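The chain below stands alone, shown as C-alpha cells; this is the form predicted on its own.
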Amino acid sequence: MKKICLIPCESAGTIDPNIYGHFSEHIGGVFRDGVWVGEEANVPQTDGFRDFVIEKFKALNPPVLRWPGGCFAETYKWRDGIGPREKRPVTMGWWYRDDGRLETNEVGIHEFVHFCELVGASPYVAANITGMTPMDMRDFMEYCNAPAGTTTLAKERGENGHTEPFDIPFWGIGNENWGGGGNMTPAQYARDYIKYVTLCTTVNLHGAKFVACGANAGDYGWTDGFMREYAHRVPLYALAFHYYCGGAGDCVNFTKEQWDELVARAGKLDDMIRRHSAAMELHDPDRRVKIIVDEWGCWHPGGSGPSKGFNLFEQQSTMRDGVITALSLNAFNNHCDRVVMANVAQLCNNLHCLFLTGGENAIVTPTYWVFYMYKNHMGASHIRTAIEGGGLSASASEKDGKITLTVANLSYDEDTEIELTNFSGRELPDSAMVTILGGNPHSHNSFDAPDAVKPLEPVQIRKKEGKFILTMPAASVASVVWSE
C-alpha cells in the first residue's frame, strides 16, 4: 500500500490564487465561435460572449486571464481594437500564415476587460516589444489606467465606453523573445525590458506589476543571462517561462507507453522550477523576483477536436490531460514560495483547453473539472506532503477550517490504495469527503456525450484504527477534504 503523509507544521507559504490563472490568445477558435460569438448570434450570449463559457468559467473563481497572446501579441496593434467595431480594421494577425483566418478586431481591450468583469478575473495584458515602441506601450498603459477625464487618452477611453480606468494589474513585456518575439539573446532582451519599463513606470499610477519574458522550458542559460544583465535596474515582479509537454501519440488513441512518456515529460516541470529558481538566485539571492509559468499544458497534434482541424491547434482532451493538469497544479502548489502565477494554455478550442465549443454546442473538458476540484487551494496555506511508493502526485493546503489534499494516480492501468496520515502530532478530523474524477485514461467529453467525464458524487471516508484509506482508480484525480 502506498502512503501520503501530510506535514502541517511544514509549509512553503500561501498558495497564490493566480497559480490557477488562464490564457486566451487570438488564435483559431479561442475567441471566434468560442469565448466570443457576437451580439447577433443565436447562441445564448451576454454582450457577445458565450453564456455557457461565462457561467462555467466564473464557477472556477478564475483569478487572472492573460491576453491577447502568445505569439499573436507580437503583431497586435492595440488601437486596432478600440472604437466602433464596424470601423475597426481587418488585419492579418500572427496566425494568418497557418490558417488563413483574418483578425476582425471585434474583441479589443474594452471587450476583453468586460469579459474579465463578467467572470471575475483580473486582466493580464501581454504587450509586444518587437512591433511596439516604448512610447506606444506607454500610451497603451495610459489609455488603460489613467484616471477618468484627466488626459486625452483617458478621455478617449471614456468616449469608447469606459470612463473609469481599467486598472490592468499585470503587464507582460514581450512574449517568447527567445523565438518569435525577435529571436533575441537574453542580454539583448534584458536591455529592451529595462528600456520599456523605464518609460512605462512614468504612467504606472496604480502599482501594476511588470512581467519579463523567461525561458523556453529548460533553457537555464536564458534565465542566468537575463538576470545578469537586468541587475535590478528597474521594477520586475516576475520572470515567466513557458513549458509544453507533448509528442506522445494521438490525443485519444495513445498507448500505455505513450501515457507513461507524457507523464514523465510533464513531471519535469517540478525540476524546471527548482533549476530556474537556482539560476535566478545567483543574481537575486533575496528572491525579490518571482516565477510565473505563463503558458503550460499538453501540446498534441491538432485536428482531433470538434472542428476537425478548422480551429488551429484544437485538440480533444482526455483524462490523460486531466491527470497532467493535476500533476502540474500540484507542482505549482508545492513551489508556492517561488511560483506566483501560472496560466494554462489555452481557454477554449485549442491546446489543453477547458472548453470545446461550436455553434450551439459547448462542453467542458477533464481539465476544467480538475481546476474545479482544486479550487480550495487558492489563497490557502500550503502543507508539505511526503509520498511513499511512487506513481502519485499530491499537494495539500489549509484554509477556513478545511484541509484539502489533491492526488493524481499517474498509472495508466493500476488502481491503488493509499494510506493517508500526518506526521505533525496534530490529529486529522475523523472523516473526510472524497471526490474522484476519471478512471479511464481515454475517456473524454464530446458534443454527443457532454458528461462522459465529470466528478463522481463526493463520498465520506472515516478513520479506521487511526488511518484513512483512499482507493483511487487508474488514471484518476482525487480531492480529499477534512472539515473541522
Ligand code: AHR
Given for the second form:
Amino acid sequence: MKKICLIPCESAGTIDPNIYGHFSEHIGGVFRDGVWVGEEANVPQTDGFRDFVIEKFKALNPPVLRWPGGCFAETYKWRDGIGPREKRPVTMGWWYRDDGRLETNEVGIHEFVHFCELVGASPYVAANITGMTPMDMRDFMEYCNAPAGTTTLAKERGENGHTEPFDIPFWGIGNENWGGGGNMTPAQYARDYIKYVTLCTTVNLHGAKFVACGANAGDYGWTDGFMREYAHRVPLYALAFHYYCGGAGDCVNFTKEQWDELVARAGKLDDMIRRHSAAMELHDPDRRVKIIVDEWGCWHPGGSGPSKGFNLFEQQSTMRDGVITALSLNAFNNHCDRVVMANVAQLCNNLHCLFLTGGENAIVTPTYWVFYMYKNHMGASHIRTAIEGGGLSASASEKDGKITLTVANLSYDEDTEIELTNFSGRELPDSAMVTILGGNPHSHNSFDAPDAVKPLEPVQIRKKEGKFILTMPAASVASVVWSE
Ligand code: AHR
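What about the form predicted in complex with alpha-L-arabinofuranose (AHR), after the form predicted on its own?
Starting with the chain above, the whole complex follows.
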C-alpha cells in the first residue's frame, strides 16, 4: 500500500495566497463573450461583466489577477483604454495576425480594476516595455497611483470615474522579453528593467512591487544572466518564469502513454523551481528576490473548446488538466519558501482555463474545482509531506484549526489505497472529511453536461490503529481535512 506521511515539524513556511493567482489576457475569448459581455448584453451581467464568472470566480477568493497580457501587453497602449468607451480606438492588437479579431479597447484599466473589485482580487498590470518608453510607463503609474485631485493625470482618472487611486500592488516590467517582448539577451533586459524601475520608483507611492520577466521554462541561463546584471541596483520583488506543458495528444482524446507523458512534463515544475532558485542564489544568497510563475498550464492543440477554434487557443479541459492543476499547486505549496505567486493561464475560453462560455452558456472546468478544493491552503502554514510508493503528488497545510492534505492520483487507470500517517508526536484528530474529484481521465464538462465533473459529497474517514486509509480512483484529486 502507498503511504503519505505528514511531517508538521518540517514546514516551508506560509503559503502565499497569491500562489492561487490568475491570468487574463486580451486574446481570443478571454474577455470577448467570456468574462466581458458588455452592458447591452442579454446575458446576466454587472457593468458588462458576466455574472456567472463573477459569482463563481469570487467563490474561489481569487487573490490576484494579471492583465492585459501576455504577449498582448507588449502592444498595449494604456491611453487607448480610458475615456468614453464609444470613443476608444479600434486597433490591431498583438494577436490580430493570428485570429483576425480587432481590439476594441472596451476593457481598459478602469474596467479591469472594477472587475478585480467585483471578485475581490488584487490587480497585477503587465506593462509594455517594447513599445512604451520608461516615461510612458511612469505616466501610466502616475495615472493609477497619484492621490485624488492632485496631478493632471489624477484629475483625468477622476473624470473617467475613479477619483481615488487604483493602488495597483503589482507591476510587471514587460512580458517574455527573451521572445516576443523584444528578443533581448538577459543582460539587455536587466538593463531595461533597471531603467524602467529607476524612473517608475519616483511615482511608486503605495509600495507597489515590481516583477521582472523570468525565463522560458528551464532556461537557467536567462535567470543567471539577469541576476548577474541586475545586481540589486533597483527594487525587485520577484523574477517570474513561464512554464507550459503540451505536445501530448489532443485535449480530450489522448492515450494512456500521452497521459503519462504530460504528467511527467508537468512534474518537471518541481525541479525547475529548485534549479531557478539555485541559479538566483548564486547572485542573491539572502534570497531577497522571490519567484513567481507568471503563466503556467497545459497547452493542447486548439479547437477542442465550445467555439470550435474561433476563440484563439481555447481548449476543453478534462480530468487530465485537473490532475495537472493539482500536481502544479502541490509543487507551488511545497516551494512556498521561494514561490510567492503563480498565475494559471488563462481564466476563460483559452488554455488551461477555469471557465468556458459562449452566449448564454457558461460552465466551470475540472481546473476550477481543483482550485475550489485547495482553498484552505491559501495563507496556511505549510506541512512537509513524504510519499512512499510513487504515482502520487501531495501537499499539506494548517490554518484555523484545520489540517488540509491535497493529493493527486497520477495514474491513468489504477485506483489506489493510501495509508495516511502523522510523523510528529502530535496526534491527528480521529476523523477527517474527504472530497474526491474525477475518476475518468477523459471526463469533462460541456454546455450539454455542465456537471459531468464536480466534487463528490464529502465523506468521513476514521482512524483505525493510528492510521487513515484514503481510497482514490484513477485520475482523481482528493482533499482531506482534519478539523480540531
Ligand atoms: O497565454 C498565451 C501566451 O503564451 C501569452 O500571451 C504569452 O505570454 C505566452 O507565450
